[in-house]
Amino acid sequence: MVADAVVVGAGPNGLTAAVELARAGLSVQIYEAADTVGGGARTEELTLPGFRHDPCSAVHPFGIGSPAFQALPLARHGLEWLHPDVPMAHPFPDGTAAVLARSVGETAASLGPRDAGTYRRLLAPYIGHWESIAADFFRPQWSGVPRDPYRFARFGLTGTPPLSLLALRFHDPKARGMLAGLAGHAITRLSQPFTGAMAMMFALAGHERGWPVARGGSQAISDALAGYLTELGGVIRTGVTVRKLDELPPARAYVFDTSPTALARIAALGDAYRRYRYGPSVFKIDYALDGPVPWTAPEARRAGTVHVGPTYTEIGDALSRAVTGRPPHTPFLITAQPGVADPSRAPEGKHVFWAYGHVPNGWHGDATDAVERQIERFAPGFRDLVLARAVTGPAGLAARNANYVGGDIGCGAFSGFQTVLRPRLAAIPYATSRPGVFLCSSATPPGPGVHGMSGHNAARAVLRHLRRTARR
């Protein structure tokens, strides 16, 4: 019997794809190479019982400001968004903090008086405003006439810019160090265009939405779309790992959630992608601790994320040297304590942590010193904490999840053309050169992030496909 659709890949957009089709009365089967479904939205005890930690994603500002998710029955199926006092934290060394307060107000009262007015006027266009924001910034830029065409025009005038101009508008240190972290989340330089509208739509998600986890851990997103998905009547096969397109059963469409290097190999695209660029990586630590990180800044101990690395200039340099292929010094770190919204996560006065930092794509030096210089700079004593740690490098992360080549968390470089223009230059950027073979992955418009909207746009191309296939 020939299925209507096969995924390869159950990461969110995988699944999302899928269900997606399912909710549309197709017959689905999707397959997955490792053992549980979850790709980059997993949970796991990776050092020590009773510890559960997510190994990528686990902090959702996008997750639960999703279009695609919003419109899904996932409550239903156990998943529930849990949201921190504080969505994210900037400290100092002087033990003061910016704050990404779910109020505009807060958090641009702690930016100082110099440039509380100038992020009120930044963000104020929008505030009231991220149904019709996150339809038109999370779809392929060129399909169609935005939703909301003025506020479209407004961001993209403000945020196709640099980083680098954007915090020009501020005087102090903590704006522009705020704003560098949250464009840091793209991995590339502060001085690449839209990095500015990366800042934005980290700092709009947390005031209209939130920067929350998920209770028990990211493999919640991932379970409620399986079980969705299998509501539906689709068929989830894990491990099973796909090396030819000939393997699979025959069916109308193949959505793949793999990276566009695997999607050429399985689907004997040749030198379809030859062009396409991956990005830097990260160097990443998951902590078993005796008790909260003492942060200095009171605001970091609220927070349920937190960017370690005060100053623009330090944060700029640290993502600088990622991207040219220089080793750590003093890094940037985006760090998460799921613990402070769901103490559920580590025995009863026990914490997980979470923290990364930025390296060279395969790098394979040991940042495990760095990395804990840089946390006791701003939580002294953090060390005397420490129960256990599971360090990942590049290597480690490619082993995890195939997609992450090199380490490359982004499925992508974050810079030139590639920036909006994923995987390649084409009208329909999830179809491929071969009819009925689709890309879903975080390769594909909008890119990275735990959201499943390239799943959702994929998913759409392939029932615009079918059906004119059925025409015919």
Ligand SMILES: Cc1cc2nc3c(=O)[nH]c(=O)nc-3n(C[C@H](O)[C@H](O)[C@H](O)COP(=O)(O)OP(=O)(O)OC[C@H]3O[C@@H](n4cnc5c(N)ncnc54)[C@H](O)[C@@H]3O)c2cc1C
Contents of the next structure:
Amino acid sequence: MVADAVVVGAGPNGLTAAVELARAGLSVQIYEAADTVGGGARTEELTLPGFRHDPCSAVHPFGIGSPAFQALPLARHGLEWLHPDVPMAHPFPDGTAAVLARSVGETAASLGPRDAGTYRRLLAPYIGHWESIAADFFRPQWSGVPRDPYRFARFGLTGTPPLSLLALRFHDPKARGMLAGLAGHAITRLSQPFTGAMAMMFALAGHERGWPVARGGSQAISDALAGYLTELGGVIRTGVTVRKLDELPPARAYVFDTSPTALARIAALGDAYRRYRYGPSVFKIDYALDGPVPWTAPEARRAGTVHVGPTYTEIGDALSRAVTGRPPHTPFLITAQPGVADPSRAPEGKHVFWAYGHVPNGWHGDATDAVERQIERFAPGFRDLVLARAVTGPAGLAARNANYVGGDIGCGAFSGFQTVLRPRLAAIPYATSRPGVFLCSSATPPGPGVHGMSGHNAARAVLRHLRRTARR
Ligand SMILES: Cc1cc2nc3c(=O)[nH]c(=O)nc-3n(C[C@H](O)[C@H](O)[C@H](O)COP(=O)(O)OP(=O)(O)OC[C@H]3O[C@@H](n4cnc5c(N)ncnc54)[C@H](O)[C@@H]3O)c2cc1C
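Given the form predicted alone above, produce the structure of the same protein in the form predicted in complex with the ligand.
In what comes next, the whole complex appears, and the chain from above leads the way.
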């Protein structure tokens, strides 16, 4: 029997695409290489029994704010968002911290009197408008009319220039450091266009929706999507690495939650994505700790996410080293302490802790000491609490998930035209040169993150294609 759609890869985007297609009444099968679903949204006991680590994503500003997830009954399938007191803290060597709080006022106050007004004015036009901003930001930027053209244009004018220009509006090194940390999620140089928009989007998400974790771990997001898919009649097969299109059962459409280069190999698309570039990688450490991280700054002890790297210059240098292929020296760290909001992650009194710094694509070195020296600067005594650590560099990331080519967790560099034209210049970025074959991974708009929007947008392209072919 011919399936309506076969999806390859059960990451957040593959699962969301499958769910959207099944909701439209199609028969859907999904094939996943790993033994469990989830891709970059999974949870495992990586270190010691009872310590539940998120090897990839941990914090979900774009998950809770995703228009696709909001429309699905994921709570009924077990997904619960848990909010830390403070979404994000950015500590400094003097023991103080800037905070991204739920309230714009509290955040502005933490940046100091010279910059509080500038921060408020930067975010004010968008507060209360997350739904339209998210709808416009999470679709291919050049397709269709924005839902709120005025706000979207204004956001674009402010955010299209690089963070290096946006930061010039601020005087205090602490404010500039916090903005650089927010833009650092794009894993690119701070002089890249659109890094300003990244910083604003992360800040806005914090104020409008928070930066929550999922109760029990990020696996809960994937399990909720998989549970709903099964309820809709979808079939999930795990432990199957797809190498050739003709290994798959006959279907009216194929949707790939893979890298573009893997798709080109599997579906014999030739050199369709030969210009596609992969970006820097990360060096990730998951810790089992004997207690909470002893941050000097009290705000950091209450935050779900802590950015470690005090100044704009330090963060910019760390990112630049990774982009230009140089080993890390003083890495900028993105860290998460899910236990602040979700005590279920570790035995009583213990904690899991998640940290990564940026390294060149394919780098083979060991950054453990550099990462821990950096944490010790802001949390003296940290090393004494380490019960166990699971260390994963670029090769380990790529081995765990084929989408992380060379360890690039964004499945494509955030640079040049590729920043907005992913995976290549095309009217429908999800379609390929082969009719009925689609791409839905984070290599397509809107890009990385656990939000399912690439899967959602790709599913809509598939449905349009199937309606057209049915009419013919
Ligand atoms: C260390 C790390 C930290 C991160 N932190 C965050 C965070 O805190 N918040 C956030 O929002 N995002 C975070 N991300 C990014 C986020 O995880 C990804 O952007 C997101 O998972 C992308 O979803 P996806 O569905 O496109 O691909 P993936 O999640 O990568 O899923 C792709 C799936 O396809 C499968 N697959 C690939 N090729 C084949 C094949 N040939 N046959 C069968 N199956 C195949 C893979 O096994 C995988 O399960 C992080 C990622 C990493 C690695």
